[in-house]
Amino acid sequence: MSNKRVFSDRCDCEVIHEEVVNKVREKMPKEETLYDLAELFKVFGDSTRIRILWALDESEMCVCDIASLLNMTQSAISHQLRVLKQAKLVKNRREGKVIYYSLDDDHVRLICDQGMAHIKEG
């Protein structure tokens, strides 16, 4: 037999640490903040919707431009923006007969920036 050792995600002893235990729970958001929150990252979950992100990152864009440089129909692109807005991530403002969407706020361009930056870690 091998003296390998194997970790657990598991502690070996039952021990609560009660004071960081209590200075978390004074610092938690409400159940209801926290699930706004696990809502939001669920809108980054879909590629496409990180793809126009990216672009609008880029340049103020209508759908047709959007769905030019995805290679998708105005109709998706037109349902994920719906998403996005929902999600107060991107905006839009017309001219005319067009409508040009942008990212909302700086917010957004620091998620995705933060992101990349996590995944280019590793």
Second form
Protein chains: 2
Amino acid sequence: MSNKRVFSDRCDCEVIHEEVVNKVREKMPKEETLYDLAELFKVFGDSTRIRILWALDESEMCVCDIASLLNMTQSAISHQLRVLKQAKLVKNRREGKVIYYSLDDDHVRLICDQGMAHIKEG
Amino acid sequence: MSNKRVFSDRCDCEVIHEEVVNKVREKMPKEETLYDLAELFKVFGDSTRIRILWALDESEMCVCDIASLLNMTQSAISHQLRVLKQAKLVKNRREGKVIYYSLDDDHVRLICDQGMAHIKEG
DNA sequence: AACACATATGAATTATTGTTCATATGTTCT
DNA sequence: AGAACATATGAACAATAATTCATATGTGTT
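Having looked at the form predicted alone, could you now put up the form predicted in complex with the DNA?
First the chain shown before, then all remaining chains and molecules of the complex.
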């Protein structure tokens, strides 16, 4: 076990286990990748969006229906659907005036299920 | 297919597919559960915390090591570790002055992996 | 007991983000 | 073309949260 101590730039304390830190550093994904991952989870990290995702897992729905279901304004829902779409979590199709939203892929359900499993253990 | 239209409280538009909405409403988990789920994902939704989780997946580490690895202050890391611990995503053990943090359960990895899978498809 | 060190924490500041309000876009129907 | 409706969007406001700074706590060492 190494106990060398090295000052780093912005850390006000010292590295205690340099070897471990170096080993872990090598295995870390690119900064950018982890940033993107955090951005993805940020999308799941809002109760309005989670409720939308959960609802769409049951059935495709139009914006008004979702707004009514969640008792929120059409505008608020529309803004959130945009966020979900940018994250490629939902897709939509148009049928006349009405736009139907649905889940875009299976990861959504898997991620939610894992999250639920964690909560239920509490 | 039902096309009844009903005004709802706070929605500025009308329910278009009442049956669908009612069916979905029945299947929705309790409001509180989905709130908790969102709170969980919120914890994953920060790049500092995601990097900490990823690092701890490689090896248990002390606070200084993590601070050094991520080039951040000890204080910032400590604050985030508290958030992670409250969410039961990490645990710690003391060895003298040093406190080692590690992942608390397997969901962390599974959730991260699903998230990564989603990103990589993009 | 005094000191050094690893970590934790409270308050302040800055940054980010969700919702609202007003309005714009795009579609259907007459 | 104009009216009605479903949805989208930009700006403003309010709420939340991440980091910093100063300092406190807890442990080991001399």
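Residue numbers count along the first chain shown, from 1. What you see is a predicted model, and the numbers here were worked out from it, not measured in a lab. For the two forms, the rigid core is made up of the largest set of C-alpha atoms that agree within 1.5 Å on superposition.
Enquirer: With both forms fit on the core, has E19 moved 2 Å or more by CA between the two forms?
Expert: Yes.
Enquirer: For M28, decide whether the Cα shift between the two forms is 2 Å or greater, given a superposition on the rigid core.
Expert: Yes, its C-alpha moves 2 Å or more.
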